[in-house]
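Okay, so here's just one chain, in structure tokens, the form predicted alone.
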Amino acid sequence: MKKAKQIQHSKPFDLLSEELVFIILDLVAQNPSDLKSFSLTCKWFYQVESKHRRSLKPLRPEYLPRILTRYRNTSDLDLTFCPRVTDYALSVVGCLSGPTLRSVDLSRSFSFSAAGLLRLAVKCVSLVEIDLSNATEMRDAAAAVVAEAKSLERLKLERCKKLTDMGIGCIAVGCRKLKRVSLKWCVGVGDLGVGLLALKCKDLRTLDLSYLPVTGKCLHDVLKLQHLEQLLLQGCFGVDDDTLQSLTHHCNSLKNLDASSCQNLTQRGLASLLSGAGCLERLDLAHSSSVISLDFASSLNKVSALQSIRLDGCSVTCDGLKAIGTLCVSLREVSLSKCVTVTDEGLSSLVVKLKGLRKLDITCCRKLSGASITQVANSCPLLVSLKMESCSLVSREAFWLIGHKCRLLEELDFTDNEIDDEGLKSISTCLSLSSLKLGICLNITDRGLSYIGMGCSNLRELDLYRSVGITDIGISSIAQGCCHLETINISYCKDITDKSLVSLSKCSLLQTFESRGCPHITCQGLATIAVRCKRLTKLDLKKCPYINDSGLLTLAHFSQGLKQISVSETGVTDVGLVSLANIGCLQNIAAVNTRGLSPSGVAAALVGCGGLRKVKLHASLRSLLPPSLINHMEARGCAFLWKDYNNNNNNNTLQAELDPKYWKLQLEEDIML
């Protein structure tokens, strides 16, 4: 009996079924480090985790044989971290994951040819989705190979600029089950190729033709598709009024139409396009050449079920906005970003009847004042998202009313506005608030942030860029009350010290930390973030003069998930930069005007960081680094950005940038330009 009891006690996990462990793994999978710890618990957990995992995102292509041998049930393979994927690698994928693989993403990869794609298409009989975007050298022969994937339903070929109608024709003939196709920026594809797709692939639901040299001719066939729900025509200059006027086909299934940046499309052509789209729900006309007037808005009476309209950058009139509000009372989302002609009267007349409005974007509508914002608050109590960056004429009292009337808000962008602490106090009653942007808000202080910390416990994103009234006290209030914080920007908040970093280290979910131009931050504060925030992926330390090798050594040890870092104009030397090679996920490095770096140190760091995709360095290093190294890095998929910044008087430049008068003037000059 004793022996039996001992055996039972030595294997406590025998009581767990495989199905129950799968449920546990679904919960653990949110954190990669937790998943790794789980699989290392015992051999059985290791085996069960291998059976359970369906999605993989390897860091190196050379790991593929070992990884796919272990994870035999892989259905989704994301190779965006692997810039150099050869035909051999695709052959390995086909051999080891052929029966189970359903989706593969090669949008950031190259070095493969039609031969590799053929092995993938033939072996992976269950493949329904493939992303070949950015394959700028891909030609029609490779497209013909893709056509061998007979079960394909979703295909992305964005920026495959050497494809022609012939290649698309092969795909149309071979892949009859296609439902979603993106040909954005495939400039070699015209009406013939698109027409073939429409004729052969009758189940198409989504078709992206953005920036293609197509005309209204191919739209006659496209709009015959009985299941088409989404049609994207962004930047199609060949689509004009004359070619659309003869359209006679109705497309009652169409729900989403994007005709943004179609400069030759006016109200007359749009009316023809909308005439047969009675079920349309989303319409994007951003940067259109048409004036959104009363005549234009009248064409919307045929799409009374419209729920979302985007008019960014358009010239709109008061009568036009009023007509939209009257004809489209079911609108839930309205975007008027950078519509410089929008006035208080126009916006008020739009929203007064839109009681169900959920999202409103009035970014850079500089003529608006508190009058229209008051109308928005009174008319739209169901708002969940309000973006009003640079609406500097809006009074402080209007912000108080927003918080008082719109209690369901989840996303707020008040960048460059006159909101003050009383406004933040009112906003703090929005208990569902998850994203709050307060950049360049010079009237807020720590007291206002304390209200947010006490009331908005669900906050995930906070932007305090250049809000110079904030100190460690305010950040402490946020860290204490908003434990779910994932992103914070405190760049150029000149009074922030290590105390803020110590406070923020309690936010264990923190992923993005931007502290550019914070002159009092040191490596001690950075160490607390590195040690306690295990999910950190993006870090901006530019112009933090007291950050040196000690801080980077700590990051190299504890922040294994870091993908992007900027150490420009810091105290980092070769030792610190080379230590980053210990971070396998690292993709982007910026190290401009960092005086402690030498050509040999930079070269060593570049060689050691095998997964780099983008590197920003001072232009002077270009001639000092070995050409063979640069060629090797570029062949591996790394892009170099060479910046020629002035390296003199960095301290004086930083002090000037911290002065609100200086950068406010610069901002105004940039806007004028």
Contents of the next structure:
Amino acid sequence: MKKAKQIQHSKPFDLLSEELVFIILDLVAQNPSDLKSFSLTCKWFYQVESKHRRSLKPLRPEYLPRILTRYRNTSDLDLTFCPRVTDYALSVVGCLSGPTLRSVDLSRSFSFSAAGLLRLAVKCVSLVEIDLSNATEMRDAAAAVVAEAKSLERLKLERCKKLTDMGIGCIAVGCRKLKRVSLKWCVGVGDLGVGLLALKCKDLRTLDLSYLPVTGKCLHDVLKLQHLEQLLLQGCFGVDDDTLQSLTHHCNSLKNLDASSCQNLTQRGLASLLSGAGCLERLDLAHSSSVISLDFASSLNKVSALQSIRLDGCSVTCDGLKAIGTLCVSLREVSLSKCVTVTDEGLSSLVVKLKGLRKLDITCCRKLSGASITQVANSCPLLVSLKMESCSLVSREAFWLIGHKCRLLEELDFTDNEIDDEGLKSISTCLSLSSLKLGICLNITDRGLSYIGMGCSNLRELDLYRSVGITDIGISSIAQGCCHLETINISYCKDITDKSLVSLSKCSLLQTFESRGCPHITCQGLATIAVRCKRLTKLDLKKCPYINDSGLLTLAHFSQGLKQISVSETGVTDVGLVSLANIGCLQNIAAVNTRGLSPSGVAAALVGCGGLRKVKLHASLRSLLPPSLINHMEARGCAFLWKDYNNNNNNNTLQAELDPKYWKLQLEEDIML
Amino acid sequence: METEDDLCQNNWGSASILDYEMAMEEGESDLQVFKASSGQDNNGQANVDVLQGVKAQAWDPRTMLSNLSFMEHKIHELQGLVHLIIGRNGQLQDEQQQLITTDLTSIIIQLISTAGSLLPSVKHHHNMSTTAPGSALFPYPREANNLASQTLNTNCGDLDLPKPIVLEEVHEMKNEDDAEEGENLPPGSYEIKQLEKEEILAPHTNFCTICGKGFKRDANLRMHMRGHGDEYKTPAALAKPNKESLPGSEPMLIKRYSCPFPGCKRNKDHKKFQPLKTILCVKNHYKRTHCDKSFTCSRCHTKKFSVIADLKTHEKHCGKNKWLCSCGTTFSRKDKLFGHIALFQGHTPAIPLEETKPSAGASSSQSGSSGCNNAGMVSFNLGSATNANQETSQPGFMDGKINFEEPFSPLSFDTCNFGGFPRSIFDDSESSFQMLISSACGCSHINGGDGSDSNTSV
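Switching from the form predicted alone: structure of the form predicted in complex with the partner chain?
Let us now look at the entire complex, which starts with that chain.
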């Protein structure tokens, strides 16, 4: 009777076409738990949902046969949560979703071999993308198998250190449709392999050759590619002026060139590299060995359409910056991070020409003062992102001007600056602000933060690391105003109590919560977060002494999406740790110097958490845990980090760490050293 | 000087013949080799003065006079030689005849070049013209004389048979390089020597005049000679024969070698004769061009070589680093393979399945090498047999070790050839290979290996 009733009830949905349901599902799909509820509604919904879903990210390889049977239209398979993917699993994938599969990510997986890849390559005829990064044991034979996937367009082989030219040669000949190839850190691949790849795969759009032992020779072939848009040569020490000397090319398609950390590339080589790339938009010269002087900047005259330039860690002269400003007026992004030689004069002469500047990174340019920041604020009204960590000479008025002039700001990094409440008040007028970093800003208080809470309703990320002027009042105003908050860091804000946590639990989208070194936080506060913030994935509770097992039990029950947790130096015991095994996606656990833990408890927790990738434990446990267990965990794909702190974590050190003046003094001493 | 020369001349007739007879007895053909003897040591210092005089004042009438007197002297020599031929015509054997003609030619060449040096326009070559007076003082008869003295055991330290020693060869070549520009020596500016086939193929070229033991290197012979008495232990006896006369060695004629094979381009009768530079060149040329290629590569079993060093060079690379294309073509270099793949559609690099099983490969190479070892023996038997006889015929002079190896002597010679001689040319990491062979060939070869060791260490 009941069944008949249900069938009758489901009749109204017969009128609903599948296409319409699919459209509804597209909208629902943003939240995985919603999809789950949807599919559990009835059999028909269940079936429709199985037909609709295209991308899968399984937590365990054991589930593959079942989920692939259920989702027959899977086209994207992300196996990054499955450390151990055997050849059997790959052949299951090949058999069950062979015709539909378009993309496979095996970048975090191991223990598969060429045989499994062969099944995959042969069965999945429409495979377009495969990510085999970090397959450090992969050899040429496996690469030759990958070449069987003829329709491959995107291939990632990062850190496949045992690959040689032969394997790349096979891929080059086999996969003629390749468009994006990343060979980063494939240190066995040289000029010949890359040259052949460029010769055979004419459709290449993106080529990542970072840290390869290639010279300028292969670039002669690479730059002949008609469609090449992105070329990454980061850390290619073999690319030098001599091998680029005779280079002449007309690679007008090239948009993005990364020549950072190329130690042997100087102005001469760069000039020949840029000579034919007239349409270049992004240029990365970070950590270049040569001084960015007037001469150096003159080599940029061929690429006047440049939109973005990165000069991180270079020694930059005033003339050089001025010349860049003159030559490349269309620049939208400039990064001068860690360029310690940048002066007010240089930066001012650069930005005064760049009316359209959107992003500026002057992290750790310690010589800068308020003058240049004022210039930035005055000449760049379109600024979207400003990162100026550790520019501690910048005066408070400059911040006020920034907020006043640059209304489009979305990303601000004021870590370790002198910004005060007035500055925050001015910043709060930037309505689209989404990321605000106020770490180590000792001048800000709850009043300033309440301006932010009232003004920036789009805030998604807030960093208050060691901003000790903040109390529960400030946090609660943030929690009230910024309901989209996803990431918050209140580490070492010593006055924070459970009240803040209760108020933060209103931000239901919260994913990352870091409250390291907050001595007043207890399990009640944590419980409210755990219950209300369903998307919580990253949690740092280190040095919160009042956090104990009851907090972890609540987490284990409610925060099923948790991936990373740190419970070092808390009151957690075996019970709490073992309860974490209830969280299926948990990948990282740090539990150092937690006194309540016994070796057997840790062992039980380790065995219980099936998806662990990284565990941080005290070094003394290394000998106490059975070696077979450690071997077993490592075979499952879990890496151990053994930390050996000196065991003097008594209350005095915590107090000392919480004292901002003392801490900053120590930090400065370290910097001086 | 004249007296000395006379002495030479006087000695010459009898001594040389005596020598030849000795040579016949021993079954050796070494005596056909003509090399500037170390007898020049005697003249060397005297010559230096003359030489300097020539160099300093080319137009000195005295020098001219001495040159003229030299020519006169030479003509006398020629006369004596022709007399000898007339006197012994019937008895002369082919070899001797050839020898004498060679002598004649060289003397005539010397004469011509000395005469040329008298002319003002002739440039002073290092080789002949400037040094003419000096070199003229030790013409070929002296060699015979020297050889004769060898047999009498008076002058063993100066033993002067051909020396296929790398070091010395290099030295000589250096000297030559100093003296000449390029290889286009005008005909007549050098003396031509021609070794006979048996001599070229002989494993040893230096022989002890007391016990008859053969050595590849002159230095080894000198080391060996120490065992025959204290007189061989003097620094003078142990010194490298050429060394003392090195400053004065310039007066020597440049020596070039001819291949005994008729019709060969390297044969002196060829129209476009191109001489060979050293004895080593002669040996390698003769083996490569006119001998069977009896050494087969143990890896590919296709390539054959007549010079064992070539085989070793090939085997070093054979099979290894073979860059293979899917079409089956192999390349010795990776860039060549990639060039090939870039050129042809559909060709891919072929990945070798696994490293070939090392044990199987080793065993096959062992059996292969032992096989070609035997094959190599055949070609060397001719040369080595006589030596073996020598050794066995004078057991009294030998120590126990050599006696012990008597039964294995052919084999031991073979291993000597196998390991010792090529190593002297390419003395790099071939020792492992040699180890392989000796281990593969069992105990007899281990003995053989000892034999070769003793050869080098004595």
